[in-house]
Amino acid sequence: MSKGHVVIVGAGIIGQAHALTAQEAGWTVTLLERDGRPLGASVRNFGTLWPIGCTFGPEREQALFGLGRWQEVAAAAGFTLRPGGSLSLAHRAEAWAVLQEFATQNRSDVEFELLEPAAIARRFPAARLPGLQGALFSPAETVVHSPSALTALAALLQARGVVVHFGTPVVKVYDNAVETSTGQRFSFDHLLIAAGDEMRLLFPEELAAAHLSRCRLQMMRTVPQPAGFDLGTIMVSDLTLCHYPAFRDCPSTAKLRARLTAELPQHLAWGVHVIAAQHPDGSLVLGDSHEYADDFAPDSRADVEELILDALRQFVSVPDLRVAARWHGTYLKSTVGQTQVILQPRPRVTMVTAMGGLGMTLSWGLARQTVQSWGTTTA
């Protein structure tokens, strides 16, 4: 017997993770997505599962739980994950100090490796050696091709009995039902809204009070690299250490940020930190920048793209940097440093947003928490 009816708005990774988790827990689930397929932030990212960016404690545990769930779901849905870890390269003394502090602060349960340049050259020949101080290798990070994975996951949901309606925008929320643009209503015992940037159309006042900002990122994908080129891992550099909350409390992070501000002011002004992730077809997904505003110009900026490529050239050697595709992604981000913003604007209505760029990593653990909070009987 079903515990009740859950309606989920949004078929990105947050929505789909909640849909599968609720179905497995015994709820009847309906998933409503405004577009004909997932097209939001969940398919406009690097496709990286990124525990190293999560703060130690509950958030990292949530990330590692999510990694395990991704492995289970990939096997069930028939898509491929590409494990390989990540390599954080330090070309400044301050960045090397951050990595050493990060690796040695009472974290014996984590298999981080601090590598000297000679070891880096042997294991990861694509890394640029001039000026290299050292690097930190973390084995947990994983690449997933987001567009195909989200499509396969949606098919799995349907095979498991979740009712999925694509091309179905939700325009109004009542106390116990939602209404779509065609006037159709879906009743619920619990409602989960994970509609990304579009959530501001449903509960604008609640979102306005939640200290959120719209954020646009600029990304690109290269042509497939020549046969035989293998990046070997996901690579990042000094700029990334100032971006993710996991490094925030390292004593040398402030010194690194001060040096980067002096040396790379335009990169920091545009929120550029560079990740390079290679996908199975040999292409590299590269990015990104972070622009904050209420509205954005429609064009893609060539100068910001060059900032990204300039930063990339400083830490990795790529044979072919011809760009095959460019895109923007827009999402909501907390202005007070939260990586998961959870709002309950009405009884039995939960909104999830502002995952701090870690939605692919944290969504499964968040779904577990949300579904458990609903208990065992209909509210």
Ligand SMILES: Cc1cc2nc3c(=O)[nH]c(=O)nc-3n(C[C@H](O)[C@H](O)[C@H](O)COP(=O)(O)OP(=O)(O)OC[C@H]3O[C@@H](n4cnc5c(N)ncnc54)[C@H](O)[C@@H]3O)c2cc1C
The other form holds:
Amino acid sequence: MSKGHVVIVGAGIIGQAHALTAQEAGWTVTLLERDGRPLGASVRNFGTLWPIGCTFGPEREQALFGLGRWQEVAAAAGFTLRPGGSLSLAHRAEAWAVLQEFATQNRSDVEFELLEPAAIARRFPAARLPGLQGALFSPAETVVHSPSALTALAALLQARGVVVHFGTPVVKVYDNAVETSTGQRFSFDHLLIAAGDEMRLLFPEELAAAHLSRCRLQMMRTVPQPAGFDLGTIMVSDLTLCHYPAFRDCPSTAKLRARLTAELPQHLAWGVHVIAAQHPDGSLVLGDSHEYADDFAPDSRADVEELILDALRQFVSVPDLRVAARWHGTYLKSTVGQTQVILQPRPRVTMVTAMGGLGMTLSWGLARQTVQSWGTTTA
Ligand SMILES: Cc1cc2nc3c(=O)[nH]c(=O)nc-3n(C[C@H](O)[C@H](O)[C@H](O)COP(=O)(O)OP(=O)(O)OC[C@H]3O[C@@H](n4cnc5c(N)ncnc54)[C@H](O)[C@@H]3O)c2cc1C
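Can you return the structure of this protein in the form predicted in complex with the ligand rather than the form predicted alone?
All chains and molecules follow, beginning with the one already shown.
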């Protein structure tokens, strides 16, 4: 017997993860998506499942739980994951110090490996050796091709009995029902709003008060690399250590940031840090930059793209850097350092947003938490 009716707004990864989790917990679920298919941040990202970017404690636990869920769901929905871990390369002494501090502070959790340059050269021949001080290898990180995964997951939801309506914008929320742009109403016992960076339609006042900023990220994909080139893992470098909260508490992070600000002021000004992730067709997904505003100019910036490629060339040798595709992604980010924002604008209405650059990683853990909080129906 159903526990009641859950309505979910938004078929990005947050909405879909909640839909599957709620369906498995015994709820009847309807998922409403304004576009004809998912087109938001969830299909514009690197597709890296990235526990190493999460702070140790509940957030990392959520990420590791999410990794397990991604594996189960990939098997059930028929898409593939590309395990292989991540390699954080240090080309500055300060970055090497951050990695050593990070590995020491968190030694009990998983087997991080600190690698000297000779070992890096043997195991990861694409890593650039000049100036290399060392690297941290972490085995957990995994790549998923987000557009295929989101499509396959939506099909799995439908096969499991979730009612999915694409092309169905929700324009109004009542106490126990939502209304779509065509006037159709769906009543709910619980409503989950996972509308990504949409701030202006549903509960705009609550979102405006939640200290959020829109962030635009510039991304690209290279042509498939020549046969035989295997990045071997997800690679990042010094700039990334200043980006994720996981490294915030390492004593040397501030020194690294000061040095990078002096040496690479334009990269810092545009929020450039570089992740290189190889997908099954051999292409590399590369990015990104971080630009904060309410609205953005429509153009991609060639100078920002060059900053990303310049940073990439400093830590990895890629045979063919011709760009096959460029795009932007946007999300909401907390301006006061929260890694997820969960609002309850009304009883039985939950809004989830501002997962920043970790939404793919944290979605399943967050969905577990939300669905557990519903217990049984309150109707
Ligand atoms: C460039 C980039 C790189 C990233 N890289 C990573 C990464 O490697 N690893 C990682 O973990 N995370 C990454 N992220 C973050 C991650 O992609 C996001 O946190 C996550 O996708 C957010 O999911 P979401 O479902 O909240 O939003 P979205 O995917 O944006 O989905 C929101 C959905 O809601 C729909 N919607 C909005 N309003 C309505 C309405 N009124 N009615 C109906 N539907 C509506 C939209 O059409 C959209 O489909 C990255 C993000 C970007 C932009």
